[in-house]
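A single chain comes next, written as structure tokens; it is the form predicted alone.
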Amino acid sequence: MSVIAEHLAKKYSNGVWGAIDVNFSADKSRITVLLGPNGAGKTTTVGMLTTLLKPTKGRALIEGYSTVDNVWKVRNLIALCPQDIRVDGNWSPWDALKGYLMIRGLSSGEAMEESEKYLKLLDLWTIRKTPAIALSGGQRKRIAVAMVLASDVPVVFLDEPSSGLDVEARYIVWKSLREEAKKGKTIILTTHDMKEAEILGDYVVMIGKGKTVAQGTPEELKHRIPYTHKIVVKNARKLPIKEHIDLGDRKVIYVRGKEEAMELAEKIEATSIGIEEITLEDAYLYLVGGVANGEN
């Protein structure tokens, strides 16, 4: 495995548990995911991770360097875009990119040739000399994305990547690590969108109060909730079943098969009622948020 988490840990100076009991692997060729709620923990894992926090209990390795034992080694290995990072505002697209790449090793004509390279594929190239501080947020996101992507280096981190974009743009993002995960990179990238992870993702890490909680790949994951099928009811003035997620004006409620949400949609009566397969937003809510124990 690319990246090995075990039982990763971290205790901060105010005595608060970042992480508590982090499990995962990650491999080349592919996305993992770490999905859960702002506060899960995903932003302290990825810290332990880079190097960037020292973990309290457990080990990380990178390509088999820990990243304890082995820091510069592990740093030249990974790249990190962190869910707050800014891009100077007097640099152009190009400037970033190039000036990034040759402090990381890459001559100048290699460095330019892979800015074009990368700033085409972030869909950049028509503003590479336009100062970051005339672009958009959205823009200036998807500069340090092509940042890290550009990197030569078999390992990239990616906090939040999407935070911040508008549809448009946060599709030219996913499909550039697509791209990227296709040529052997090992992609790991945090989230609390539900979508993004079942879309983009290969692997997913379900992280809950600082554990892992489940993991697999989105159709395993949804497998292991013992239902195929949610009916979505709006205003309900006649719900004959008690066990449901009260969402105030909506109710959601989980069926074992599309034969069965049909027949209980018919003796439901209700402004609309809408039958829907289930999501991994509905997995995850299975096996962390708590349905799994009548939490609702």
Given for the second form:
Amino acid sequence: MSVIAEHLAKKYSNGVWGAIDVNFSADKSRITVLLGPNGAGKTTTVGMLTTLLKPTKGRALIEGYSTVDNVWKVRNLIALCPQDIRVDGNWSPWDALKGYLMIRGLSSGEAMEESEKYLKLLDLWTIRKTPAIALSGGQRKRIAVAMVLASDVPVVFLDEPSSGLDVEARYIVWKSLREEAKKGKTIILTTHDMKEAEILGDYVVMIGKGKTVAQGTPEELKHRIPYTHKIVVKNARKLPIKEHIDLGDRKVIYVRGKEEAMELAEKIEATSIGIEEITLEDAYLYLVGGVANGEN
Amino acid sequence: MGKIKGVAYLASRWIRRQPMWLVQDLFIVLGFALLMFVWGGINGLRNVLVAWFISGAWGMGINLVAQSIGWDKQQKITDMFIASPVKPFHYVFGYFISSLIFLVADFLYMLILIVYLNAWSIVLASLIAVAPLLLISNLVGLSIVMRIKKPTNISAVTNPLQMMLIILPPVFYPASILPETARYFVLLIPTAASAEIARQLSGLSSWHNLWYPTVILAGWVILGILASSRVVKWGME
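Mind giving me the form predicted in complex with its partner chain, seeing as the form predicted alone was just shown?
Let's see the whole complex now, leading with the same chain.
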């Protein structure tokens, strides 16, 4: 395994626990998604894995090296795109990549060559000489993503890389991440976007309240809940079932099998009734939030 | 070396994009030289040379390097550097090198004056005096910006501190004009101590007590190391 997190926990100096018990492993050529709500402990976990933070308990290994005992070995093997990174306004995309790659050991010429590839991959080539201050927030974020992807390291961490990106930019980032994973890199990213986790992730680690709640491939996680379908009802006049999720004028009912869904749908009176397959979001709500479990 | 070059490359981009800062520096150097000449004649011009070396060195650490590093921290760029092979020395030294352009520019602006006055002994004495001051200004600057939580406070704190310690204490004027008791007091300020060393070494001061400002600067170096080592952390927090 390329990355191993074992019972990782972090207590900050103000006494707050950022993470309590995070366990997972990530393999090469795979995108591992740390999925969880805001404040779940995703960024703290990434901080411990990238040597920004020292774990209070547990241990983390990167390519077999401990993040505490072999800090500099680990730092040679990783690259991080932090959450809320704001690329310096005076850097053009080309400056940013060239400088960062020089820092990572490439000569000026090599850095220029490598930068070109990644500027094109992240669709930044046409604006390569424009200072970041004149670029949009999304373009600046893509510069940061390009910087870490261009690094010749086996493990790449991206903390919410697509937050604040429009749909088109998000797809560009996703495509580039998939291509890098194909090359054999271990990619670990955090998100609270279920769709992103489902589409992009080869392996999803659900984190809630500082703990690993569930992990597996998106398909495995979907199968972990006892439902296969859900009925989404708009403006229900008659709802012959007590257990449902109340979203105001919409109700969501989870069922086991399509037949059960069809049968139940016939008894419901409403403006519209839709039957859908379970998504990762439903699995997430069930496993992390306990919503579908009737806890909310 | 590549890491330092990389940091210096990134850190110098703002100067390349905003070269007018260097032009502003030229007018300040010229303006002060004129002022000092009008009020102090040739002796005033000799003193302004010392003052510019001290002012440049102090501003470089407390303002340029510290501010840039403070902004990096706020913009999370530092986190990117921590999770890389860059060591704190590469990082700070990269910024230091990129900021040297201001010292070089000031030197070039003063070159006509230096040649005209044949003031090479003042240049040499000033260079000796600014070496510890550069270290102090960087250490003190870092220990201040690393404690600042609000990004808007970075310039608000470092700019006045830079100006205050250049304009008020005896940097543009010699400490020897002050009564001896007051002299011991004001030379506790690193910029004043450094200027006094330069003046004594170049014969511009009528006071002969090199030990006192030297000990003060040594004290500031130790204080700077202690203060910065408490707040400058490179990950693993």
